Amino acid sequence: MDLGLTGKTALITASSKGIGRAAADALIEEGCQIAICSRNKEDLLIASSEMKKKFGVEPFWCVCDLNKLKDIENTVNVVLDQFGKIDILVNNCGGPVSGYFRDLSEENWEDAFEQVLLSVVRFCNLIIPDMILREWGRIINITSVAVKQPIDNLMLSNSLRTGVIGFAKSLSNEVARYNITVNNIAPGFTLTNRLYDLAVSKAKLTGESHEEVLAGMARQIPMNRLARPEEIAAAVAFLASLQASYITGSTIQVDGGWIKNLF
């Protein structure tokens, strides 16, 4: 299927790995022109050199802490004056610390809220007027299977990522007539740093080892396996193409059948 997005300019954000990285392999492999970017140089050079010798061509890439305001004008800014339009937006990010409720500080809240919540409505607000103007855009935003049945121990996540999915179906109305679709992907347990972080974290409460712990995960899917990367980037791909035009406001989850309810 050609999901028609040749030559069209895809900004994906925290993807030097992990499911950002991939989006961004998968959005490069349908033509796109690609931006990424980090909060770690290093990182970022890493993963321009092997999408180099893959695709045989390199992305566009800046430095950008998703948690400073100016750091998002920098990128949005020099990736308008590289390409000339953003067609695609896929905010993606890091998940912010675990913990329960009681174990949280009110500073731990303050960098989730602007890391998960307020970077997606930065950046949308910087993007959004000319997709206006040129009456074209895909806004995808990398959630998780926190916002449909919350993990235990991911209070921020629950609570905050919940928040991305309220303020994208509340946009996807006030943007539709003008051709801007905005979804949301949420991602099951999926292969990254950030699942055997996660796991590692969860070893200490329970004693295990955190290869067991990855392993019981794996029990709690009925495809009995993890997900990896590349699966999540394909609905990616497939939002931002031509074909997924009537799809707006929509959650879908990539969970290999993890979430129960019907809706």
Ligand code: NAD
Given for the second form:
Amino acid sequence: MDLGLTGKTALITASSKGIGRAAADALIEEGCQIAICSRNKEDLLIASSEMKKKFGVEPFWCVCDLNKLKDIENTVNVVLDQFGKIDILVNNCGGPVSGYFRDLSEENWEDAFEQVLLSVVRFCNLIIPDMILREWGRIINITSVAVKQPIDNLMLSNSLRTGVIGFAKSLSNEVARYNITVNNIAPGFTLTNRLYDLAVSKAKLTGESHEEVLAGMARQIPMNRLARPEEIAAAVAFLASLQASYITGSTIQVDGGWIKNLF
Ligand code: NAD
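The form predicted in complex with the ligand is what I want next, because the block you gave corresponds to the form predicted alone; please supply it.
All chains and molecules follow, beginning with the one already shown.
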């Protein structure tokens, strides 16, 4: 299916690795002009050269710490200088630190708030006015299945990602008349560095090996396996597409059936 994305421009945040990187790959493959960003310049250089090898096109990249307003403003400015517009904004972020309520400091909460929720608000603030003028846009937030079912030991993620869902739903109502859709993807357990690190930290608590922890996660999933990042990215590409024009304010689980609720 041609998703109609040739010539669209997309900014994907926190995209040097993992789900963000897979989303960038999917959109570049669909013919988008891509901007990627993350905190680490070396990781961006690696991602950029891998994408050039794979797709024959180098993405535009920019160092951006999602916890810093100045970095976010700079990123939007340089991407607009480069492409003149941003049609698709994929708000991904690094995972907040794991921990139960008893483990977390005020600083942990502030860091997670800035990265998980405030960065989404900030990017939308800077990008949506131009989408409104052009009467077209796609905002896609990468959240987690934790928005449907809290996950043990992930207090920050469980708490703040639901804020993204509330923000997105409210925003979707405000901007729908301008052909701007706002949706969320809720990935289940996906094999990336983040999941590996979580498995290592859980293994320390339980005395299992991290391989056993990962196998235990897979056993909870009806598909009996973890997701591949590109399976999350396929949903990003579809929500960005012309065909997804009437889907807004939705949260789409990509979780191999992990969530057991009907809705
Ligand atoms: P990952 O660790 O593989 O990649 C995270 C990316 O974010 C990297 O490119 C990293 O450089 C970047 N990053 C981290 N902190 C940043 C910051 N302050 N500013 C800018 N960039 C930053 O993670 P992932 O597994 O791809 O997860 C992406 C998001 O999806 C996370 O928020 C994670 O919690 C969430 N999620 C992941 C899973 C999973 O199983 N992997 C499941 C549900 C939700």
